[in-house]
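Quick heads-up: it's one chain on its own, the form predicted on its own, in structure tokens.
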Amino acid sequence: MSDHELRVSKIRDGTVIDHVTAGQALNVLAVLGIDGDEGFGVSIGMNVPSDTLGRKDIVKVEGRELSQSEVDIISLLAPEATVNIVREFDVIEKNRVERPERVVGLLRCPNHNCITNADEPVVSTFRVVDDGVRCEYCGEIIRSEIGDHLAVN
């Protein structure tokens, strides 16, 4: 395959999430709530060559733009990701993800004794710290494999 061939076809309108950490594309789809039943055209490239990352994933979703909370959680899964808005096959907006200060309602606390895991009307809230995310209720820190703790699975 030459450098000029596309591995994944272009989309007319929608969102391209590029520079996703290799192996995280399926978690990105989980964050977006996409399981194939929605009718969105979805293209995924996994472990494709990248000049900056070595290997990367890429996710293209036709007819769908992302909410800020979706971008926030993607930033934790793939801190180098870019979110590109596409209209009529042209990228009209390109943004690098930025880590939020807090993530609300998108992650499950791994501490089984945390109040967020009890049958209480409490929404999980995590503060983003240097080495991961910290539950604001019990202090538990998730340092790696954040995708394993998605509340959207």
Second form
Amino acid sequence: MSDHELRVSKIRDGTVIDHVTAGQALNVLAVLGIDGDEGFGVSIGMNVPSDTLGRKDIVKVEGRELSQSEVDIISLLAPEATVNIVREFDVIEKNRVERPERVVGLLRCPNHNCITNADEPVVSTFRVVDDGVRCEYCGEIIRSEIGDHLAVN
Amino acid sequence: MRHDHLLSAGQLTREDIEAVLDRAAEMAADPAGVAERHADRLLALCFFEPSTRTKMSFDAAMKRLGGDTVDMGTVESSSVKKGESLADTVRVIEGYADGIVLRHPSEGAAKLAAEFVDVPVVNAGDGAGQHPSQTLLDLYTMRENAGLDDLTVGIMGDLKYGRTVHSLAEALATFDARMHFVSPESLRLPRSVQFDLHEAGARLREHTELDEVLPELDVLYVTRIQRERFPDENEYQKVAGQYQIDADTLAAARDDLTVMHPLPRVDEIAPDVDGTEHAQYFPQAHNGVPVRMALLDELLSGDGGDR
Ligand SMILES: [Zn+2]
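Given the form predicted on its own above, I would also like to look at the protein as it appears in the form predicted together with the partner chain.
Let's see the whole complex now, leading with the same chain.
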């Protein structure tokens, strides 16, 4: 994201998640648990032209920083994303997302017969593999459709 | 082998497997030598879905080691029916017994159980997932009949839901066996199992017709195509007939082909195969006892020191 774009958005303090894979912005909001009732200022750009991605989405959230587990899952939805922390209108930190080894509690296993979908005191756990994530309980693999299995949806 | 639990075949190295098979062979040769080995120890049999044979096999194994079993009984008669979680059930049963054998309809159930208890848990079948103790007795049978080196194995039938197949294929990959999977399109090996096999560098091919590979096989492992898996009886009838073998079918096979089946069979192996040299499915079932003795001995003897 250029400084110019950033100034246009006029975020004072918060987070700009840039270079989000086109079409994933709403999933990113879902990961963050944002549905508009929280009072954060949120702006979203979808299918914005991008030099590197062709098209990209951008999510800007005022007054909110991200936890590591949120960044982890965003990395799976949008492997090219950058997470920019803004204070007093300046980007003070710019981080590329990195794929985690595990994703805990943020996805629901698509295998209906998986024990994590039964009424048991267990948190879903997925191991990140080459081309997706894999349930540590039943072995089910989720590939490109990760956004469809967010536990927060 | 130094494991707390036996949850999936994938956790076993080739050395682990060979150690259990060697021990099983010793125990089969001299059952009297271990008749008191686990005296006063109790094994809990928790079968959330019925399986007379697997349950009896574990029961027999534990008793032949001098121990005893406690049985949860049927789900209908237990508190599970009242909505108790599996996690609670196993935590209660942990207080009654030195080990838990678990059969459950959900994939991953054994892994969950193992997280909640300190006693060893043996996965005796979790949904369409894994059935690793079956795999150990399958390998034992293969080793006795064909050896485990340079093996070409055909696995035929319901490869999608067949947990014995999933465990067996993973274990065979550690022995570098050539695997031929024969099934209807709709019952192919699930992608999660394919993933594991590719990760393990397994040599495998898929087929829809047995005759494409039959003459090459050292072992043919037949599984039941379950009628209830098909929404439509006609669809079932169409495929089922293609995956049945009889003595005539086996005319095209090598003389030393070993035919196996985890049992029970319905009509996928005709009775006229029973009298041939190929048939090893009854000895295979009998091997369950010494193999499970060896497995239980291993898990119950662990002191936890190096786990
Ligand atoms: Zn699962």
